[in-house]
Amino acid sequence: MPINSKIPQGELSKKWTTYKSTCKLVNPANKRQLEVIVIGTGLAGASAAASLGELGYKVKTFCFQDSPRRAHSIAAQGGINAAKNYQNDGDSTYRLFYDTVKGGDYRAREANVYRLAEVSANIIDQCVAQGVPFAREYGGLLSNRSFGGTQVQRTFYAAGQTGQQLLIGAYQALERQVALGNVKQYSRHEMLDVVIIDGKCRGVIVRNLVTGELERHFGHAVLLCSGGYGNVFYLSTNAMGSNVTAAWKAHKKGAFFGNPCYTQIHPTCIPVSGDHQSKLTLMSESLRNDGRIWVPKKQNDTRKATDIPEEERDYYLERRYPAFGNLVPRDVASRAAKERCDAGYGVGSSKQAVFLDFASAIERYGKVEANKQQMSNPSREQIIAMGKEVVKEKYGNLFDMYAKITGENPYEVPMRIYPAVHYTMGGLWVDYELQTSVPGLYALGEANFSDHGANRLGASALMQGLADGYFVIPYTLGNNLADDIRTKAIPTDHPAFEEAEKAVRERIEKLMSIKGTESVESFHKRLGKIMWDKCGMARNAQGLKEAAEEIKALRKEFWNNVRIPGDINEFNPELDKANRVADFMELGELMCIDALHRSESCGGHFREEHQTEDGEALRHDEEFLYVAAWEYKGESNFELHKESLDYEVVHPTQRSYK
């Protein structure tokens, strides 16, 4: 079946424009009568139904959090992108777009990734607006950072905490929305399954997680802003709570899942140390920006990183791509990291970890700052003080959060770091309107796959979820919607409604009879093992097939051996987890076979037997430059489709950052 990705004809920079131009319009009084249902209130979800109660339609929000304000996009840390050019270093629309798509290793849409670049300067303007407390230069102008896979400063932050001040700012707008009537927002709500009726997404069926009980809720549309998947590794940076699962049921109810395979693996983050963790912490990749990465030149080298002299140390992402250095895009840091350690390089007790180091950043501000203050003939120690003062200003929450967990200071000895599971470039499939492939049916954020290719670039997670809500579905929405004006609200004693919340219940009194003896977390732990060896930061074909048949039977052995104690109506986060769990194991299967289909290295999916001789990633463009969308057609059962790319603009060449 030919998928239509409904991107609009013309030229690439004019397509949104006149896309806008033509769409579509719902008048204010027809959108009084259009209810609109969003799950998850992170940026997406929170800037989409901010928007949306503004223009009037009726919208309920849904978060499994006790507030919107918990969503995992508070978690960001470095920055969020924009192409305003304001250091006049050569920024521009195009450049955005252009190394967007070259960061994603030419798997993306262009049309998708033109607009996002185009809409990004609008979005800094909104969360100034907001009251979001940017960094800003000495003279007032808003501040920039560089980010890995660029070569200008387009990276607007506020300090290591971003995501957090963007989060306000948005849940300041939905909140507003909610004091004037226009959204109604259900916390410690969790979405289990889509209501399908005549082919339209209709509703949905959610369970107070405080009750227990199962709701029923109409909607003309519902909007998926659920964020990723990454926690099918188990160790992730995301939070605890982060989950597939109402993206899961939409693609169990029809809707495509784009690009599974592609994970984004982050390559500042603080190693595990242990077998007790439950969770990751990221390092944020702005300190890439300043920070320098080494190794020590010496296998197996067990001297303090202190007493090692500069002449013994391997600054190996400056050697080997020294036109970006340490600003090379994740996939590529993340795997050269793993080549270092694998090598015999590795730092610290495990071995599995490289230095990040700001001497010499402290050193540089510090002499910068003692040519403002004309000190004629400053000590070491004042410019040591006076630039740490300097980096305090740029990232001390982040270093103060290193110093609590590690117990080291990092002004004093270099932060330890290691790749982790960080950010999902794959996800439901969407067209240009930001619809699956179920009408009525969308997805935004994290949640879709659209913007990113193979691989991410640092800061545009957060670009990407506010571009959606504020900016792009308040249109594409309205497009869709003009045509349902006439729809009443449908009772939610429709069959359709019955069936899924049976659906639903069954599920729930299944988990809870099978009375085993294994926790919950103990199968995920496992899933988790299964995943990172051989669907991680590497795979093969060999590995992919066993990963594929372990999931299999891991999953056969959690429907017979699962303990959830507790009961069913009252507030239970074991069943909560357990719900989770279950559709993880089935994810983690099509993340295999989609691994395994795509015989080539691409961004964040490197396939072991597809690199070049100095060991990058090998892309087959001839036979892979498509997306891989796949159907839901029973368990362990899923049909490709292929959304053809077709690059009018930015042709696909073998990345280079050297």
The other form holds:
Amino acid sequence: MPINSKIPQGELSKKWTTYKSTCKLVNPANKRQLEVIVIGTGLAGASAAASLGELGYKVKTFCFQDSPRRAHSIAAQGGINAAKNYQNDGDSTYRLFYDTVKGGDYRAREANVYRLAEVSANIIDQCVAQGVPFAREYGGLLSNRSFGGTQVQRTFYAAGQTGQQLLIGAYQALERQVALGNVKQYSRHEMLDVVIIDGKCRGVIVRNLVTGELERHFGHAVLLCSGGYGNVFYLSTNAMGSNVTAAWKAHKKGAFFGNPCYTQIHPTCIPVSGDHQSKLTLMSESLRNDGRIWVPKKQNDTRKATDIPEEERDYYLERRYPAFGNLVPRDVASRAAKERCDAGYGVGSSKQAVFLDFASAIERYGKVEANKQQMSNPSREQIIAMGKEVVKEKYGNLFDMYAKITGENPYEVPMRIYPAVHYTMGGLWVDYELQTSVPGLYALGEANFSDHGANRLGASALMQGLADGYFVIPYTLGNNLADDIRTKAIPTDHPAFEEAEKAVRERIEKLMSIKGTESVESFHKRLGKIMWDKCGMARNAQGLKEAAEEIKALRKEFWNNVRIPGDINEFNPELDKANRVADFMELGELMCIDALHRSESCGGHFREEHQTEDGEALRHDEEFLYVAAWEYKGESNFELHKESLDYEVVHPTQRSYK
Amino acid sequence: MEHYNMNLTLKVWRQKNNKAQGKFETFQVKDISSEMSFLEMFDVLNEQLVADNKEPIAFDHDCREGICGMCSMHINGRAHGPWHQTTTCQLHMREYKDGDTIVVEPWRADAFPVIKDLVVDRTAFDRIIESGGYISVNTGNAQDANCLPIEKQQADLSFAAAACIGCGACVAACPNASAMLFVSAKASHLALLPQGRPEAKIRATNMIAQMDKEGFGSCTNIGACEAECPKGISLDNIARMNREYIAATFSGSNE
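Give me the form predicted together with the partner chain now, not the form predicted on its own.
Below: every chain and molecule of the assembly, starting with the one above.
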């Protein structure tokens, strides 16, 4: 099947405007006859479902949590980017577009990214109108802060809880549509397959997680807003339930998977404390605005941080990247931390950590405060006390979280941080209309591959989720459904529904019948270890080949020896988890295949064989300037399709943050 | 920070489903590290149960960083356990010492029926939001976000109310199982913003009506909700909503 990204003709800055003015529309009476299924209720899913409900479509939403408001978008801390230029510091749609393309190491589609930058400003307007309480200045206007990979202040935030506030805004808009009868909401339901009829996606099979019953639901279109697959690594910043199942089922039914190997390792997370670790907690990138990252200049230095004098500290990001310093993009910061730890400069008991230090920020803010209060000769203690107050106001909730987890006081001693899996840039391949290679099946937000190339900049995930849901899908879905107005709702006793449900039931019965000796959790941990060691922050051909084989063997073992207690027809979290882990074990192999084939380094994908003399990612544009879209052909059998990336406006160069 | 291992006795509420009779079951767990979170300790227990071919304990959890509101354990008689402004997932085992006994129950409230073991049904909260916990604005051409300056103090108060994670600890902590802190936090978050003013009265009226319909109890100003709230939602929100409600009664907007 040839790949068609359906990018509109014309000048980059006019494409979306032209599309919006010329796309097909569906009249209100017809919208009422058209049914849309939305899987996942995070920023992308909730905003899409609310907006489509408002337009008059008959919408159903599904989420595995007990309420749509729990979706993992809620945990995003730092902020959301928008090209508002409220700070008058030279921002514009073009600059946001450019920073995003460059940040993605020139592996994103120009037209999509430009559209994202274009609608970014509307998102802030919409959210403020909904009552999202963004941080404000004393003058009553919105406040901004900086984020990694940019030199302007374009990030809007609500303390360290930006994702929560944006999600609650979208959730409330969704609940309003539920009350009006436009959206029907199914919580504690998990999608286990898509149903294809005559080449089009026409519905889903879902499992009621409380009763274990399988249900069939018809839709003229299905929107997958099911998030990313970082939990393939077992340890990640994702929620425990975040999974790839919906996307993977779609992939196995014909949707191409785009750039599966592009995973983002976030530089500032709380380090692993032991084998019991179940997840990793992020410390917002916004902390790098004020925190300075360092390690001792001496290897295996066991002194306490506060006992190491200034001249014996290596502020390695400031040293290596003077222009961006501590605000280099995430991939660069993560690799630099790994490099120092591998070279023996790591700190803490595991030696797999670096310091994030607020001492100089506390002192700087303290002096500013002393000035404001016109104190003529403030003591050092007074300065530090006032500085701590300022830092508390900015990052208090993050500092509290750090203290609860580690038992250390970050106002007194530097935080210890280490990179952790955070976000997946790869995902289902979609065209400009967010439609996958299966007609009628769409993917929005982190579930698709589209806007971040090989590395996502901070504060861009929230932007993309909401752009897709509020401002893109309402147009592009209509353009396609306009051709479907004569399609009557297909009864769910159609053979395609029967067959899909039967396959789902058989798989569940098979899982339950194994009755082996090893827990699901244990298999998940073993998969995660293979992925992290061989397909993690640094990869090489040898390791990737080994990993693919090890995963295959692990999968075989899983299907022969997994133990799932309990019954099928009841609330059974072990069974839910087994379904998810089984899919992660198939995805893991594809990630290794993709990482092996991409014989270059770019963004979050770092191949040890391809680096510059000073250890930076070395791209090979002549060979790899394309999106790798994989088609499922059977177990361990994937066919590569290439969507070439034609840069018309930006010219890919070696990224430099020096 | 120094860490240590401990052995514990756990008394956990077991209930097959919402029709079955529940009871406490006692478990021993060994070598629990003080660095574990409370839920990681439950992971260890569940792995042990799977290994013994027994059914693991069902409990709700997801983000494990204190923000999704999914975790919901009543620990030694306190919603989310002993730490101030902390969810169960953020409670760490260094709170406990070798030999301790810990009693764990689900949220107890008629409006939150038990689904299984420690898992309860909190969809009543969704229905309360449906009844009015929003600003009626469609997606589209909202005016520029900076057109309407909002006094910082007011915006901060609104944010403080909006920090609610909808976990239900307020209900579990309240002897009356009242949901007033949850409802008033939402009413305040929106009523404190100019965008939310036009619907403020009708919102308070409808949400309170829905709360009563769901079977939550009445507020008698005990204050346990505020004390146990993991996000520090203030009782002031209840007073604020009551003023809104009374004003609505006198002006007839809750007819």
